[in-house]
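Here's a solo chain for you in structure tokens, the form predicted alone.
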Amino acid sequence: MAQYTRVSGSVGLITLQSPPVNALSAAMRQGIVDMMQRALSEPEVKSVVICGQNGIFCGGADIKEFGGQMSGPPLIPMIHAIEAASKPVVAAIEGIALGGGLELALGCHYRIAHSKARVGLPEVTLGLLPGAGGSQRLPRLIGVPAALDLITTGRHVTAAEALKFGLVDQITDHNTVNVAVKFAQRVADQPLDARRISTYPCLCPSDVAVLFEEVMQRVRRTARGAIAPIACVQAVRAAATLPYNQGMERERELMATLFTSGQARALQYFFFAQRAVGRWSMPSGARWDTSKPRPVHKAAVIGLGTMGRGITVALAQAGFSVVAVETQEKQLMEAKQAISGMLERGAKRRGVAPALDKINYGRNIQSVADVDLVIEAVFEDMALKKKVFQQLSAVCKPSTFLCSNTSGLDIDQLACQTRNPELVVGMHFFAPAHVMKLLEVVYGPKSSPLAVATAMQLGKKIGKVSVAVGNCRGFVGNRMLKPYLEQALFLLEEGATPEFVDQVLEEFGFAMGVFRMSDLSGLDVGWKVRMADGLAMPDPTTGQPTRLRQGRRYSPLGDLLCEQGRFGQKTGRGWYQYDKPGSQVAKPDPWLHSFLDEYRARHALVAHRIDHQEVLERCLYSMINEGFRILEDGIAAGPEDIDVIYVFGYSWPRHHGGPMFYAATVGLNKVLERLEHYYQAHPDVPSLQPCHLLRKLVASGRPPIQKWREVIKKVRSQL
């Protein structure tokens, strides 16, 4: 696991050995401790550096041993052993030293890194803080602000910015393991004392109480719920007041509550669980290690709305060439404009040139003939999209993948319009589409896996977590927003307030609740599905909006507040109200509140008291119950592909780890017992009605989350 030679003569180099990141398991710590105490007891060794193998330094600890007994040498005391030697230790830093990889190369002497490496302490986003030392060190290196900002965010910095911060003492475009075996060569005889970061004192700006509960009150606000920042912020405060043996004990101490915590094994479980979507298989058993993708070297957009513009931009950013449809004269202008600006604040953020040269534009269709890849963004019409696909497979070559940006439209009546349907796939983006993670990939009926690969490959080199999932109304993202959002206008219906619901919601850890969530997207657009489902329309007997739609029952709230103009912030009025259209601080409307007792009274609706819990058990319980039917239908693969889907795309608390996590935590049987209750409560709101597999989970001794695809196998094969 740790490789010794020596090179030069007198420079003992240590290489970690444990593809792909170099962990930092138990046998890569004692190879550590095994070859530092023979290069230390080498008479003719002057030196060490330490180095990864194939060109990456060291991924950090090993998050398989999280779940188990930990063996092998301890971190810290390795680490506090090589900052003790006697001879110079240099960190020869390529690709990434994250975490405990960063840890190590602090307790290093001297570290040297390439240009292109990327460092940080990422622990934050696993649910801990940096345990090995890394909370006391790096502020005593660069300072508590800049040790606050990437302890509590976990961002990776470049070489550059960390030569700036003073993190590495120097970056180099050559081969960092000659250069830093010769800068040991040159640092042989020099004192170390003053190179050891444990004993340096922590500089603090004067105003460092101040600072503090600053950074606090920021830290609790973006955390929403979760405790890891608030832990990281605790301990680096320790540094700053604290000498670093009791500060060492503080960060001991807070990682000790970290690691046994709930939301710790969330996020471990989240982490793996974007691994294992990439895995992606469809019902035909084809896997993306069988199923190779077609390189795509020209993509077109057709369509430059809002979708189209961000889908084209992402694609530029990435290096692809560009073709972008737009038919509409005015419309194209604006999104040229539009499209330039996108790139141009991106580049100046990421300190690149614009990608401007990457797109051509165009009016006419016949433009994409050449192209290997068309995403259609139009508006979401099936008619109008039908009529792109009938031009698109004329136009194109016979070879070329045809997507559709569509966010929950029948995939395969839009293959049937081309020649070669099994070339047809759903690439479902989520807005603001150059900057929102998720891809939906949607597969129909006659997909081919190498369609299904192609895009996946795609999404993945355009920067996003990309999830395959099957053809149905909605897919897996939207279809289970909408018992979602229905449950929620249930609860105004019969008591609650629209700042009740949003409220409660982001307490529990939303970036925003479900009634300024709609605000914000415009309530016009729900609105106009409704009515293409012939749903927003009264009851023909009564002229009165209806509130039973289908044998179902049915809130017309959001059609009422439609028919006012109530559009949302577009307009300065919806769930809540505006200073002005276009403003974003929504605040409550006692008229909305006057329109919602006047229409419990209009329908001898009884109002009655709605408390926190009532909100959450519904609004999440009915769209976990129809995560479990995505399950049982196959449009999902696993629990893992909807909770990537609904963090990425939904906001859902990372920290409570996806829906489908969240009702293994807090209990399968609990999650049917109270979906029970609120079924017998609502007979005429079949959301509520637990399905299927659930009930079976529980029947079967509800099994841990890894262990559900086996029970999903054999209840698919029973339906």
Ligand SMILES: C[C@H](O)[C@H](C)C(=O)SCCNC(=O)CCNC(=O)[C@H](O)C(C)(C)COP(=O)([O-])OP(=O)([O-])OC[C@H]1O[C@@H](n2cnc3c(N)ncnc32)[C@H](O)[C@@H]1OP(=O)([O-])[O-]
Second form
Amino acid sequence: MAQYTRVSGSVGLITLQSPPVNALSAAMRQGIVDMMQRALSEPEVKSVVICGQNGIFCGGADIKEFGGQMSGPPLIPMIHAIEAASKPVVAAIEGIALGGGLELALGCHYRIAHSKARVGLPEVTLGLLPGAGGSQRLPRLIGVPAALDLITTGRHVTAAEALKFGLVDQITDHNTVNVAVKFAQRVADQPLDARRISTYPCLCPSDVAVLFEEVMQRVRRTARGAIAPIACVQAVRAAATLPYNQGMERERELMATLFTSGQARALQYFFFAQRAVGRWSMPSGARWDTSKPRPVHKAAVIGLGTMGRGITVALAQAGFSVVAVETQEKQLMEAKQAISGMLERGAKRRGVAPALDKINYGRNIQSVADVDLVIEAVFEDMALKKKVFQQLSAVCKPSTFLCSNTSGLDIDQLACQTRNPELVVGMHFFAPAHVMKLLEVVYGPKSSPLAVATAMQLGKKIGKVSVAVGNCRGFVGNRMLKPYLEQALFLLEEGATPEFVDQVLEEFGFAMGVFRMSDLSGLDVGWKVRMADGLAMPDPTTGQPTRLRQGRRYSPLGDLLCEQGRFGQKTGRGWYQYDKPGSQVAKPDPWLHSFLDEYRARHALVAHRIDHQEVLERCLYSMINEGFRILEDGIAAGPEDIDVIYVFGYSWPRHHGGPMFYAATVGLNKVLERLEHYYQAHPDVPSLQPCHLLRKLVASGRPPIQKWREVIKKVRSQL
Ligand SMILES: C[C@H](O)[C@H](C)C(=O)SCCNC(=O)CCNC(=O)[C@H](O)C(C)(C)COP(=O)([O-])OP(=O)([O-])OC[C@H]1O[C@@H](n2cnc3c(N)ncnc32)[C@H](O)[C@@H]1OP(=O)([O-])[O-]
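Please give the corresponding structure for the form predicted in complex with the ligand, as opposed to the form predicted alone shown earlier.
What follows is the whole complex; the chain from before opens it.
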């Protein structure tokens, strides 16, 4: 766990050894305590260096230990002992020093970092705060404003920025441990009192009270109900206003509250869920570790509308050569301009040169003959997509992977248009495609593990969180969105207003409620799909909009708005009114309220009082229920896949872990009982009928979410 060697005669070298990130597990902490005592007890040793094995200093506390009984020496006194040591201790930081890892380094008297190292206190992303003295030492070392920024955002900073902050004393391009050992020899006789950060005064800007007020307001606004960011501000405020020991007491109190909170459990579940989706599997048994991807050097994008432009930018920014094809001359010219602009702005933000030379534009599909992978992003029309896949199959090399950015059309139908259907998968990006992290990689019955592995690896290389899912209408994300949207419309029919429904969902933590989100993405997008499905047609006999389709309840409210050109932000009118087309500030629209009253009267609907609970339960539980159907169908391999899709693709509040983790938190028996309650009231709404898998999980004693995959396997084997 921690190895001790004496180097250069007088330096005790303590090496943290616990792959992959030298996390501070109980055994590691014991090792550090023992090795420090040894170094301090050996008279020949004049100074100490702490470093990490494998070019990584330390990834912080061992998150895997959080769920269990904490044992071993606690971190705070361990770090205090290092700070109080009679011999100088130098931290040699390579790779990363995060969370407790940076707090360990802050307990040392000096910090030497490699120029490529990154440091930070990301505890807030795990629903916690820097609970080993970081919230008290960091403000004393780098000042309150910078400490507030690092601790409330959890962002990692480069070695260069850390040096500017005074967070590290020196950075090097050479072997950091060797540099640190020489440094330790040089400072062996230096007095240490001035190097013990906990003794430093916490220098505050004159307007510190105003600063904390502003930061607290900003944090409350962006936290959307998350409690850790607020506690982080309170902890740093303690550093600015209290002596160190009292500040540490305040840090301990705040950490104790967070550590046992549901939000911390949700965020830590999500930390591991993000990593679990990379270990994908298919119902055929093919898996991430048995399916080797084929390298992609040159890619192509067909169709340079909004999505095609974003995908092209994402590929070029990641260093891929891209052939960008748009058959319409005008559209091509506009796309070139837009893409160049996006690349230049992105490059400026990242301080690098824009990858303009990575892209070759063309109007002819022939120009993609030699690429390794094609992403089709033409208009969402099956007939058009089929034609494009036929052309691609004829033009491209037999080994070329053909991928579609469709947001829900049948991948298998596209595969059947090609010579090599096993090389066809969906790569469903989310708008804006060069910004949104999520990528649904969709495999059809003919898709080969090779194609899935290649698309998943490409997703990772362009900075996406890729989730492998099966082929069905709407895949995972949009399939679960349908009952959510449906319930929102039914609630309007029954007496709610768009403002109220959105308020409830935004208080829950969504960045945008369902109606503000629909106005942003455009009501006409869904309308065209419903028209194509023959759903938006009036009743053939009465010519009136009908509220029943194939025995199922249907709300034509969205269709009626579209028939009046109310497409949302783009037309300045939708579920809300906007100052002008394109403006983003949604205002309640009296016209819509009277339109709803008339609609209810026309359909003999009696409005009733709808409270927060009903809105939340009907919108979220119907979505969750569809999530269980997706697991039962094997479209998603596990709950983590669904939760990662919803957090990264549909702004589900991360501090609630995702729809499936939230269901586990609420209690599956409660979700089941409430769905039964609503289904009884609305028997013509099948999405409220509890799914068999949900019943099965409740019947088998509501196992923890980590155990659901076993139950799913059993249920699927009985199907
Ligand atoms: C008191 C104190 O104040 C508090 C309370 C704390 O200190 S709280 C803890 C604060 N520390 C953090 O928030 C850092 C969390 N880690 C990361 O941000 C990243 O991991 C990384 C370090 C930047 C590397 O990224 P990567 O992309 O190269 O690899 P990876 O796939 O992510 O990670 C590689 C493998 O290491 C595992 N892992 C990473 N960090 C870990 C940690 N801190 N504890 C346990 N396991 C960890 C991870 O699950 C994965 O396992 P597996 O999936 O292979 O089985």
